[in-house]
Structure formats: structure tokens, C-alpha cells
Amino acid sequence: MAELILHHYNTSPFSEKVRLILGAKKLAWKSVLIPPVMPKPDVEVLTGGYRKTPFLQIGADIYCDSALIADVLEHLQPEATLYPEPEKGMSRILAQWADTTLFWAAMAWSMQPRGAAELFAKAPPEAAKAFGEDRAKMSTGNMTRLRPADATSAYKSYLRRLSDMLDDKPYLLGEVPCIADFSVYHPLWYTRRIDSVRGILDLTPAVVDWMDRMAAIGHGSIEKSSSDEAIAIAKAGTPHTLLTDSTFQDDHGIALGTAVTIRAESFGLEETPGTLVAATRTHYTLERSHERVGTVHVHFPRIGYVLKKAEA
């Protein structure tokens, strides 16, 4: 099996996510650990643009967002799936809302005053600026932010809805965690961090039970490594995807070979430019090139971001 590379920073949710999915499948990965604020060289020579966290490189071929790196690790270690059947819809569907929908409730609870000044108590003034002045560049668009009083009822209102859910079983959807946990897992777990917060959490106690258990799970073998490390294996390799699907699906009338850029639909608007060689029912794909890396293919999940051909 190729080496999985993981580039993440540990206090970010989303890869949180993918390190649990990598503990459940028990899977060994190398740990590169990137900057949690812009400026992202390294990362920037490897995606070409994107720059959300984590993203997942397997030689030459990179993989962006955690939807779809779930889908690469299951084609990797189908066992334990992520996706048990009959609720194999269910599962996507509940793990896009949490994703999203949750995420946000969670993300503008947790950040509220109290909390942002506990995450950066022990960090110099600056830190806290310019993570702050980072997220409002990544949020630019017709993104609504909810305000923290919103957010509260929101939160409340999911959680218990949550809780309901874990009424009669261990995990959301059955007996064993499916993607749906684990999308929902990780924003909580962000909250569960910061101590001025994460009483919320106290009013449902089957989700901090739960908590428990998706915590139990453990992040699997990892090894650290190096962004100079990844960027010459990347080098090194020559791109061979390992998503499954290849039937071209033209939605846009862009024919495979056109220079296009693409970006996420609402956060995080930075655009990525390269050659289309795939565009899938799931997913898109981009050739790039640059002297440090050599030719890479980066990936894309198709929900969520936005495909369109590059100005000349």
C-alpha cells in the first residue's frame, strides 16, 4: 500500500475527522504538520491553491476535503466500511449536514468570546489577530456567520436531536460508526476543547457517552514526517488516482483537457488552476505542474465546490 501523508494542524477539526476514520481502519500514515493561518507555501506547491485543512497526499496524486478522503480511505480499508448498507444514503446525507450545517452552529458557539479568548490565552496577542483577520478572508462571499446567541439555540436544538438519535444504539445509525459519526464527532470535539465552553455538551449526556466511544477509536500508526519529505516523494511519483469511478459526467460543457480553475462553493474561495483530466459523478481532477513537485493530480469532491473554465 502507498503511504498515506496526512497534512493537518492538530487543533483543526476537520482533520480530527480524518484521523479518526484513519484509527478505525487502523491504518498507518505519516503526520505532516502545516500552519494553521496563510501563509501556506508548501501546501500552495502541492494543491495548487487550496488551502483548507487537512488534505491527503498519496504519492503525486492529492486529495482535497474530507468527504472525499473518506472515500479514498474506504477504497483503501473497506472494512470497517463507512458506509453500511441499508443506510448508505442516510449516512452521506447526515455526514453532509454535519459537516456543514453543524459544523457552523458548533464553530460560532465555541468561538464566541470566552472561548476564543481561553484557545489564545497562552499565545501571544498577534496570534489570535491573525487567525481572526485568516478565517474573515476564507468567509468572503455570501457566506452567512452565525452570531454566537443564534448559534446557541441552534446548537442546543441539534444536539438533542442527537441524543434521540442514540436513544437505543451505540452509534447514530447502528451498532458500528459510520461516516455520519464521524462527521458529526468532529465538530463537537472542537467544542469539547475549550473548557469555557464545553458545557453545553453536559445537557446530553448519551452524546458525551458517545464522545467517548468515537474517542476510544484512536488515530491509528502515525509517523511524522516533512512537508520537504512530501513534497519530494511527490516528486518522486507519477499520479495513479485511486478513486474508482471514471466515467466522464459533462454537467458544464467543459470538455476534459480545458485549463479551469476550481474552488469551494462558500469558504475557503482561493482558486486552483490546472488541466481537467477527470470529471466523474463524484469527483473532479486536475493535472498541475511546478518545478518543486513535478506533475500532481489534485482532487476534488464534485458537492460542494465550483468548476469553471480559466480565463484566458
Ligand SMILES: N[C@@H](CCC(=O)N[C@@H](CS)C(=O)NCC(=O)O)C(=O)O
Second form
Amino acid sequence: MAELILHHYNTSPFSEKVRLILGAKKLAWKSVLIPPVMPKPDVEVLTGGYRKTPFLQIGADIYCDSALIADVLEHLQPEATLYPEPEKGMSRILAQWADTTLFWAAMAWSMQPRGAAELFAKAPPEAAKAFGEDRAKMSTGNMTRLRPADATSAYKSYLRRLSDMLDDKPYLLGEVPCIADFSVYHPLWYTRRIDSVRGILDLTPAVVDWMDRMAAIGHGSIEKSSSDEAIAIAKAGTPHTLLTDSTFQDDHGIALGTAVTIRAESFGLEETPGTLVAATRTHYTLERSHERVGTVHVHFPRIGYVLKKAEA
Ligand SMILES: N[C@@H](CCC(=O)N[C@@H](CS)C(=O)NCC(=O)O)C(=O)O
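What would the structure be for the form predicted in complex with the ligand, given that what you showed me was the form predicted alone?
Up next: the whole complex, starting with the chain shown before.
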């Protein structure tokens, strides 16, 4: 089986989502720890500009965004499925809500002053400042951050609604965890790691019990690696995607072979330039080269990303 390399850092919620999916699918993977703030030179060598966490590397293929990574892992190891019928559509829609609306409410609650002070208590003062500045820079464009009090009310309501869903079943949509469970779990996991803010979860004990069930899934089998090793693996490899849908869907009037850029719709707008080599129903693939890494293919989901012709 192809070697999976996850580029991530321990405190990243979206990485926790992917680590648990790797665990649910009982996969073995290599772990490359990347910096949580810019600069990220080795990340940029591999992705061509995308700076968010996590991304998955398989040889000379780089898969950006946890939603696309989940699809890739599903192709690679269909058991246990992340998208069980008959709730497949519902699970994806609930996951998207959790990765956006729930995530930002949970972040605003967790990073309130006492949470942030606890997180950075052992770090030098420059670290907290650098983190704040980095995330402020990422939050440009069409992004509106919730005010703390509004986020608190929303987070409490969301937790009550999730608790209600867990009244009569062990996981959010049934007897087994699906993509919605992994997406709902990671923002709550972030809150639970911070003693001074985790109390909000105790208002909904059914959610805490479900979190214990999710945590018990584990992270699969991990081998430590380094970005130098990962870059060497990419350089030695030839791009070969595991995504099986290849039919061209042109929603932009941009032909395959065109020089383009892709970036996230919000939060971290760094562009990845390259040649468009696939644009399917669900994802885009760019081909790009760099002297340290040779030719790689960088894959993005369509949802949440902006495709444009490169400016001449
Ligand atoms: N839609 C992305 C969101 C990823 C994301 O926002 N990750 C956070 C960390 S959990 C991030 O990139 N923060 C800035 C950074 O790590 O540089 C996904 O699903 O992977």
C-alpha cells in the first residue's frame, strides 16, 4: 500500500480529525510535524503556497484540506466507511457545518483570554504574539469572526443540539461513526484540552461520553519522519492520484492545461499556482515543479476553494 505521510502539528484540530480517521481505518502513517505559524518553507516546497494544516502526501501527490483527505483515505481503505448509507448526504452536510460554523464558535470560546493565557502559559511572550499576528493575517478577506459573547451562546446551543442527537444512538447519525462524527469531534477536542474553558462541555454529558468513544478510536500506527525525508520521497516519486473520478467538469471556462491559481475561499488566502491537470465533480489537481521536489500534483477539493486563471 502507498506510504501515507501526514504533515500536521499536535494541537491542530483539523489534524486531530484526520489522525482519528487514520485510526478508524487502522492505517499506518508517517508523521511530519510542521510549524503552526509562518514561515513554513518546507510546506511551501510541497504545496506551492497553501499553508494550512494538515495536508497528506502520498509520494509526489499532495492532498490539501481534511475533507479531501477523508475522501482519499476512503478510496484507499473503504472499511470502516466514513459515508454509510442511507445518511451519506446528511453526513457530508453535517460535517461541512461542523468544519465551519461549529469550528469557529468553538475557537472563539476556547481562545477567549483565559483559554489563550493557559495555552501560552509555558511559551515565551513572543510565541503568543507571533501566533496572534499570524492568525490575524490569515483572517482577512470575506471572513467575519464571531464576537466572544455571541460565540458562547451559539456554542452552548450547538452542544445541546448535538446532545439531543446522541439521546438514542451512540454516534451522531447511527450505530457507527461517520464523517460527521470526526468533523464535530475536532473543535470540541480543542476545547477539552484547555482546563480553563472545558467546563462548557460538562453541560452536555452525553456529548462528553460520545467524545470518550471517539477518542478511543486512536490514531492508527505512527512512524516519525521529517520534512526532508518527505521532500526526498516526493522527488523520487511520479504523481499518480488515488482519486478515481477523472471526468472533466468545466464550471469556470478554464481548459485543462491552463496556468491557474487555487486558494482557500477564506482564512489563509495564500495561492498555489500551477497547471490545471484535473477538474472533476469534486476536486482540482494542479501540476507544479520546484527544484527541491521535482514535479508534484497538488489536489484541492472544489468546495471552499477559488480557481482562477493565472494573471499574465
Ligand atoms: N478547510 C481546512 C481547514 C484547515 C485549517 O484551518 N487548519 C488550521 C489548523 S487546525 C490552520 O491551517 N491554521 C493555520 C496553520 O496551521 O498554519 C481543512 O479542512 O483542512
